[in-house]
Each structure stands twice: as structure tokens, then as C-alpha cells.
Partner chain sequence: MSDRDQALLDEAVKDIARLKKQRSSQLYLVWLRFKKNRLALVGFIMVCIVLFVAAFAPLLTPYDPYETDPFNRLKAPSRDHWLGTDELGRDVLTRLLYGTRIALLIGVLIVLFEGTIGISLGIFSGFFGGVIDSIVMRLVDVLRSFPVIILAMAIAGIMGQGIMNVIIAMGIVGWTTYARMVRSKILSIKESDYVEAARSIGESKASIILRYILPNTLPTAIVMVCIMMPTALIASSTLSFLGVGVQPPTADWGSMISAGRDYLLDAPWISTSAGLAIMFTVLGFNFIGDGLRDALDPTIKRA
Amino acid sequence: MAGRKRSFWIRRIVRTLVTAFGVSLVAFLILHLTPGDPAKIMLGPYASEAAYEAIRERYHLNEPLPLQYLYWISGVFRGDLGDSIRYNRPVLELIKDRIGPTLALMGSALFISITLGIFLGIVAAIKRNTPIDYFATFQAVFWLSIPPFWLGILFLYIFGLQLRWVPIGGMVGFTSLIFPALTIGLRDEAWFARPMRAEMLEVLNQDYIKAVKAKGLKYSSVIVKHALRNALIPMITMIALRLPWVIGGSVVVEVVFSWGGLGSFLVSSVLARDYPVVQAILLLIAMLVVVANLVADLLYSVIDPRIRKES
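Taking the form predicted in complex with the partner chain, give the structure of this chain alone.
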């Protein structure tokens, strides 16, 4: 048993390392996707020859590609993510300034989506095939059909411009966090409500639930103590799998609400062709997802030992 457990962990970690390597390759190759001189792509066509040469020197653009990658990735390990072309400052510093607001926004959005999604999923499963269930299903499709940036604009229009409850974008206190977080959270809740309903229904069909019911346990404690606990376990993986979508949504919503985080910074950097910044943020986001997936899988295998036997 112990051997099997260890081999599962080792295989999972090796797979993660391979994925991490691939992720770094993609982030690196982004700049080399289009034919043409990367120095010209970064600085635009009208810079001086000396400036081009300086850029080539700084990022070793005259070396062959594999060597360029090695220079870049060894820089990453030393904490050198290059310099922003727009700001002429180390990328790492710029990211440090902006990561706080993004984490605050994503944290609140995740909190909203997970609690709401799990709650609606449970209610839908318990009240299966009733109007409540249909409503829960319908509202999930409804939120998933709304472009997140448009929902943000609607919130801004109604609660910022018309009712003047909250500031129109920017980051001024707690009130400005509410609607960006709601915009992401309401949509992403739909990702969690459905699988939660399915898990809950599956668990409720198990023999041990019938057994505790037959034992005469109170219905609420059947749900909470026995069903919910087991239905929640697969949600760990679900949340990790959905993380990229949550991050993707928050990038767009940051732009709508002029939220000074990594997302709006990434978008403005793409538009300004500030590639060292784009590469660094892409790498950071993808690594976060890779690590989250690893943690979720390992956590899952600790909580639910059946998974190790199957794989």
C-alpha cells in the first residue's frame, strides 16, 4: 500500500514537472510565434538601431533559440524576469505592485462562486425535479451565457452611474470590490453548481445513505454529515480544474472596472507589445494553475484513498 501510494505521488510529480517545462516553453515561444525580428516586434518599427542592438543584447536575441530559452529560464530561477519596455523597470517589481489587488479580487470571486455554487448544487440535488431544481439549472446556463465584460458594464451602469452606490471603477475601498467580485463570482458559480448537484445525487443514491436513513437519522444530518462530506471531495479537483477560467474571467473584469491588478496590466502590456511583461505574467498564471492541480490531486488522494488504487 505504501509503495503504491509513493509511486502515485512520484508519477504525479513527474507529470507536473513535464507540464511546467511545457508551460515555460509556451510562455517563452509566444514572442517567436510570428516571423520577423523580435527586437522590432518589441520596440516597434521606428526605434534607433542602437536601441534594437541593446534589446538584442539584453535578451540574447542573436543566440540560437534553445540558448535563448536557457538564458531566459535561468533568469526566471534567479528572479530576473527581464525589464518592462514601457516602464523600463524590472518586471518582477511591477508584478509585485499589482499582485495584491488581483489576489483580493480573485479570492473574493472564488469565495462567492464556491459557496454559492455548492449551496445551489446541494439544494438542486435535494429538491430534484422540482421548480427549485429547474431554477438552479436555468440560472447556471443564464450566467454562462452572459459575456462577463458586459455584465460588469451593466453593473457599472446601474450601480455606479445611475444609483451611485459604488465608485465607477478604480480601487477605492471595499465598495469598489463588490461588483467586480460579483461579476466573476456569479458566472463562475455556474461552473460549480452543476457538478455539485451531480455529485450530491450520486452520493444520495449510495447504499450507506440508505442505511443511515433506515437507521432513522434526522434528514438534515444525513445530508450534512454523510452525503455532503463525500460529495465535496470531488469538488476539490473541480475547483482546481476551473481555476484557469476564473483567472481568465478576472482579467477581463479587471479591465472593465479599471482594477489596477495583474489582469488589466497584462491586457495593456499585450496592446503595448511589452513582451517581457506578457511572458512573465503568462508564466506566473500557468504555474499557479499547474501547482493548484498538483495540490488538488495530492489532497484528493489523501482524503479519498480509492483514487490511488484505480490509477
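Other form of same protein, the form predicted on its own, not the form predicted in complex with the partner chain:
FYI, this one's just the chain on its own, none of its partners or other molecules.
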């Protein structure tokens, strides 16, 4: 059993490393896939030839493409992500200044979406075909039908401009985090509520649940101790699959709410053609997703050993 578990984990880690290599390759090529001279793309058409040559020298743009990748990835492993052209500062320092707000926003949004979605899914399954079930279905469809940027603008207009409960933009205390997190969390909650309801209904119809009920256990004990754990297992995969969308949503929401995180920094860097920053942020976001999927796989195998046997 220990050997099987170790083999399962090794295969997952190797697959993650291969994916990470592919992700780093895409992040590196983002500069070279843009038509034109990379140096002129970064500095614009009006810089001097000496400035162009300095950029080519700094980023080894005169070298063959495979060698450029080796220079770049070796720098990544050393913690050297290059220098920002716009700020003339190390990219790693700029990312450190902004990763905290992004993690706070993503963590709050995930907490809202997971807890609310799982809770509503459980309640809807227990109260099947009742007004509570219909409300859970309606609210899920409602939040999914609203684009995140429009919902964010609506929150700003109502609670910022009209009621003046929260700041209109920026990071001014805890209150400024509430509605950006709700903008992402409420939409993603809908993605968890419906699958949770379906999984809970399937588990409640299993024979072992009927047998436990027949023994006279309290219904609440049957739900919490026996049904809930098995119903939650597929949700781990759901959470991992939704993480890229949470990150993508945070980019849009950060711009709407003027939130000083990596998302708004990425957008401004793209507009300013600060490609060393763009490469670094894309690599970081992609690696977060890859690691999250690895953790989900490993947690899945720990909670449900049948996954290792099937693999």
C-alpha cells in the first residue's frame, strides 16, 4: 500500500514538473510571439538605436531562442526575474509589493464562494423541491448571468456613490475588500452550489445511507458524519478547476475597484509594454494554478484511497 501511494505521488509530481516546463515556455515566448522586434516593442518606435542595443544586450535578444530561454529560466531559478523597463526596478521587488493584496482578494473570494456554495448545495439537497431549493437554484443562475465587471460597477455605484458605505476605489482598510471579494465570490459560489447539491443527492440515495438511517441515527448525524464527507470529495477537484477562473476574475475586478494587486499591475504593464513584468506575472499565476492542481490531486488521493488504486 505504501509503495502504491508513493508511486501515485511520484507520477503526479512528474506530471506537474512537465506542465511547469510547458508553462514557463509559454511565458517566455509571450514576448517573441508578438510581431516585430522585441526591443522596439518594449521601448517603442522613438527610442535611440543605442537604447535598442542595450535592451538586446540585457535580455540576450541577439542570442538564439533556446539560449535566450536558458538565460531567462536560470535567472528565474536564482530569483532574478529581470528589471522593469517602466520603473527601472527589479521585477521581483514590484511583485512582492503587490502579491499581498492579490492573495487577500483571492483568499477572501474563495472563502465566500466555497463556504456559501457548499452550504447552499447541502441545504438545497436536504430541502429538495421546496422553496429553499428553488431559491438556491435561482440565485445560482442569477449570479452566473452577471458579468463580473458589471457587478463590480453596480456595487460601486450603489454602495460607494449612493450609500457611501465603502470607498469608491483603492485599498482603504477592510471595507474596501468586501465588495471586490463579493464580486468574485458570489459568481463562483454558483459554480459550487449546483454540483454540491447533485453530489449530496446522489450520496443520500446510496444504500449505506439508507442502512444508517434504518439503525435509528439522528438525521443530522447521518448528514454530517456519513453523507457530507463523501459528497465533498469531488468538490476538491471543482475548487482546483475553478482557481484559474478566480485568478482571471481578480484581474478584471482589480481594475474596476482600483485594487493595487497583481491583476491591475498586469494590465498596466501590458499597456505600457513592460514585458519583463508581464512574463513574470504570467509565470507566477500559471505556477499557482499548477501547484494548486497538484495539491488537489494529492488531497484527493488521501481522502479517497480508491483514486490511487484506479491510477
